[in-house]
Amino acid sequence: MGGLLNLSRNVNENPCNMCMPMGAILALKGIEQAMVIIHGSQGCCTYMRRHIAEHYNEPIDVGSSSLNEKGTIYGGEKNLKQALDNIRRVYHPRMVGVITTCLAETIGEDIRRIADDYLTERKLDDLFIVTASTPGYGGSHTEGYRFTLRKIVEQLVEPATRHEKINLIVGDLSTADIRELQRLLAMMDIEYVMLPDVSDTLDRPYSSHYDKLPPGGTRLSDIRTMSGAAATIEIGITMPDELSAGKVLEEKFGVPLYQVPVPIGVDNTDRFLAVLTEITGKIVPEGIQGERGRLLDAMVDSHKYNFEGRSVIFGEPDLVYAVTKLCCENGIYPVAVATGSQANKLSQALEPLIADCPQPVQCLNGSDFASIREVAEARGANLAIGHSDGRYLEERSHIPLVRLGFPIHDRTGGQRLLSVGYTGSANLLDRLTNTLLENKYKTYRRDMYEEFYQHEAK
């Protein structure tokens, strides 16, 4: 291992992450009949709507309290209550998520107290308001996503009688990945509560009728009874305990917690299915075993090409871990892994995984693309894997990029990329292998000329 590199520069040049409220919106969009209000300026709200709409190619409605100079000096309580009135009148939500930006946090707005006062003043007992403090300087969109899920559980879940369902708390995955997890659970005949469920809310079918709040999402009634579940499976192993929604269910209600990696690759998918079997006693059906066999066949087909792969992997920490594992399983050795988060657990999790790599692997926490590019070039990376913001590696260093994760805003279909489970892993492996092949054939004649003729001419 090349060691952990914690960068302490005074600037962040082309950051490798989005800000906290962006992740909070993604989490809240997976709740049934929920609307979001950003307590902050209009500009922050517009920036986030634009990024999410470009990735999902869906209309993204997010309310704003429109804090201005006056609200910044005298407090924004009046603005926030006015925003709640407007949202209720236009959207008729069953739940409102109130999140903050840098501005609201810097002036010390107590959004929980304001929300409670609002419910009392309006005499509302049929509206849920979940609040989460998410300043942009407080962390990356990954921390915002996880923190908001934890707040949803803390503020909505009630004591409930025991039932046979399992809780499945998912990371920031594509809508295709969410649907694939649901398909695997259905094949194993397992009842579950998935938190959040963005499969329909952020990827709705075409309809001539427009719903301001799209159907779908995790039902509020299911969230409130998560305390009675047989167990919780939380997808993600790099988050600290203070960001884990599963920890709340375990410590407050005694629900057993299993934290597993994103099920990408053979080993991670095996582990996910083994936990399902351990909890429910249900065996993995032949249909899924067949998909495992086809993934193994794909690995055999592609290994002769992948040995030349030297990858740089970046993005959300748990996705980085899972993709690194897939690469190691298939001989595409990583030379650098990077995240914009301060995910100390990522480096610890990667250590045994990359111990046998032929070259030392550089791990970068809290990094930007200036740093990633420098390391990738120095270590001879020929394949980049991550979200669209890594296009600088392709444009300036000619390292081909396989797009994966959030955001993907320079291509369409980012929400439809399937990567989890045996079938998704085979799809992703094909994309990685074909990118290596495409680059090889594109540069083959030039490389051969330079290697065998250019030197003699000199």
Contents of the next structure:
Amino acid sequence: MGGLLNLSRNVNENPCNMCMPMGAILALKGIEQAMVIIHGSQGCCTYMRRHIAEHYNEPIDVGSSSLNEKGTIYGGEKNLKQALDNIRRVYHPRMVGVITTCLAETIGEDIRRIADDYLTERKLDDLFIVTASTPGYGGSHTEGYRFTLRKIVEQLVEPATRHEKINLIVGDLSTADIRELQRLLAMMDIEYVMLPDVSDTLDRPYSSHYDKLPPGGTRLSDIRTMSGAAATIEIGITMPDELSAGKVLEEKFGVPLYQVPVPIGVDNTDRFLAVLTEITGKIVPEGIQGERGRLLDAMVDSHKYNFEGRSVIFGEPDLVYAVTKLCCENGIYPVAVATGSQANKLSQALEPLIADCPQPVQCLNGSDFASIREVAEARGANLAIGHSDGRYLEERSHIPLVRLGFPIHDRTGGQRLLSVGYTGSANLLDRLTNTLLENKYKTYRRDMYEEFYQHEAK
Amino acid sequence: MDQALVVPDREDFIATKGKQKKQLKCDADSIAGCVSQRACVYCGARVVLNPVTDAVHLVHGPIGCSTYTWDIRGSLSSGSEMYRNSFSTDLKEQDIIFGGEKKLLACIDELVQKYQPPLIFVYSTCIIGVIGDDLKSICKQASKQYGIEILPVESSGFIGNKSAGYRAACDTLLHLIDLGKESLHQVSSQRQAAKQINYLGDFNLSGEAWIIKGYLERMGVKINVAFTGDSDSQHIKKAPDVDLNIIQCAGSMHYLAEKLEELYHIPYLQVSFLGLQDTANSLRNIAAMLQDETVAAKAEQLIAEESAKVKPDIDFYRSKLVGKKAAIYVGGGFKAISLIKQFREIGIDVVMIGTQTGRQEEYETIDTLVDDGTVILDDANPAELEKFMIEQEAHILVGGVKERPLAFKLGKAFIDHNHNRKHPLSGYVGAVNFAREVYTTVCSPVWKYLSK
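Please move on to the form predicted together with its partner chain, as the form predicted on its own is already shown.
Starting with the chain above, the whole complex follows.
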């Protein structure tokens, strides 16, 4: 067996993905002084805020146009404009991201037209409104995230003179990962515009003064001039072209585009740094080389333990790809790799990795946790890697879960997990190895006793 | 009031006790763009029905509604674990265009074949209300085909607020009870034998329904069925077979109690097992309603024993907490009322109090309970919570997940009164847990470092 399995059932049993507006919020939260309004009924907004707040432990303020029956029947324009008024009144945002829900899309709301009318009616020339259609039935949160980034670029970037900065478009990574990428760029002395930048907005330091909109995020002035950059690096290789923000910059403004995997593992981090060198001509400094050496050392230290690992990896497609790579590099060969999204490029990308695995690997596209559990159990997985919606793998199938990605709502510090770069990879590898060891030490005395002790009758 | 902070349309939803005579506005739609903390109709229905343990909970709609409510309550079960799964028809664009009825039927087919459940709840989400899938007839058709109960839950998200969802859930429960009424006849004749009651509006978070059940058994009162915590389809159908209904969560179950009185002539009693005072009063009131002196005597004995047991703990926490000020922002009005009393028992006064779905009469009770100067607000938002917590100099906020990070960012202590908490807050053991949680947060050493 092995190869690709698409979900053939109708019912989705214990979802492995979220909906488009969720990803849209996460993307918009990385923009300077931005607020988000979800056009739809009140509940969507509250659910997503709750989910995000639980992961990041940060206040997540998101407005809703709170559509009721009347708005649904006669159109929600009035509600959306009122929402914009009230959001401006309380938050004084420089940008508002207006996104839709199933409801607004199904009744056919034209949010771009409403937004443009609003700006004209209120004579606002210093407020930016970015709009993105993100129906909950249109794709998973991953698509919502990418689509919204693309809309930000489409709607905000203007022609600009050439400059030395590079554009770095990132996936939905932890805030610690984002900071690590920033540290690596600083060590290489490279100037950049990072889109989006949630490092402060979704992980703000405690301060005696509380701002309703957290400081930080990608500066709007920087977004506007992304068209003049030397190149774009887009972290992510599984998105279709029509969801790529980097493609817009390439096609519209001729900014060369490099799409790279999430820099987790030796090869992926090598690749990331090599692209940086290729674009800027700057060499990877000794400090970073040292970190690479330490990762290699960590890999040697743990390789024998890791060879006992049979992993099941699930979550957002690009993260799944990168983690699968790390696992393959360290002998924690996967038995199942799964995503809740429909990510056909992921399957292609995984093929060469899977071909080298000693056991057959089941790939699940558009999957749910009923399928993931079934395969993981059948294949004897002893290590699960992914977000905390995979908790039943641990609770019911007794496969220990190393939490990674979004959302992590049954543990603290999901936003502080560091997994990218050489240092982050070593960190993640230690988490994986130690989970295998912990499980082994927990059970080996009993296992050996049960297997080998010959009971003597007294 | 600081106009820069408060949206003019919101003024009527905020009052300060003793300052103005106006009646607080409540039970209205949220105002667009006000960052309400409220959820939707579907959410209300889901949280009420989800603890029904042997039911398949099938969400007819897009995936998000199912993801965000999977295993949403920390409700415990003594039997089936079916309720902890989240099933969705996972509608995609094509289904929206051509209608989702076919897919729904196919999903029901699959679920019946795979699990043979006795009961399936099919929840309607926003778009179902818009595209007009005929849930009722599909459920009826499938129910007939498989010989099990398949019940629609009319919970399209936009047709009201969370309270409308509570009502939708109660209507579905009534439907289920109605389906069991054939056995009612023989059951009613047995009614006299032992005192039996239904316990409504406890969702068995961390075993809370079990705690109360234990108390009542010690008083010689048997719980016929608890709604919906640790309940199953068979037991729910036996609901008419009692002398009394008691209701803990008024917001969600008051309507059901009224309906059960109307249809089956069962009197009901509002109770609260949050805090020492409310617990004792409730146990006494139950005994009084049942007009049974033995039960009353046993209740007194239980109250005396349990109060004595927890007194040293409560006294200790009280000594550490006396004089602190609390802010409350919770879902329902009745819970808010209980919390005022509970805080008082550990020496804390409430300086700000609000709810998402409180009713007029509940706000009136709140007004009589709190001191002058307390801010009372309905359907508040983060900006208002921030403003009043700071102005009123609260030390602690009690609320749900979304409010927690705000309190922490403001350097305030916080206690969770949410769906998925992992320790009980009911009864005597719950009162100690509550006091301990307040103590662990208010008296944590971390706050010292924030001012440095």
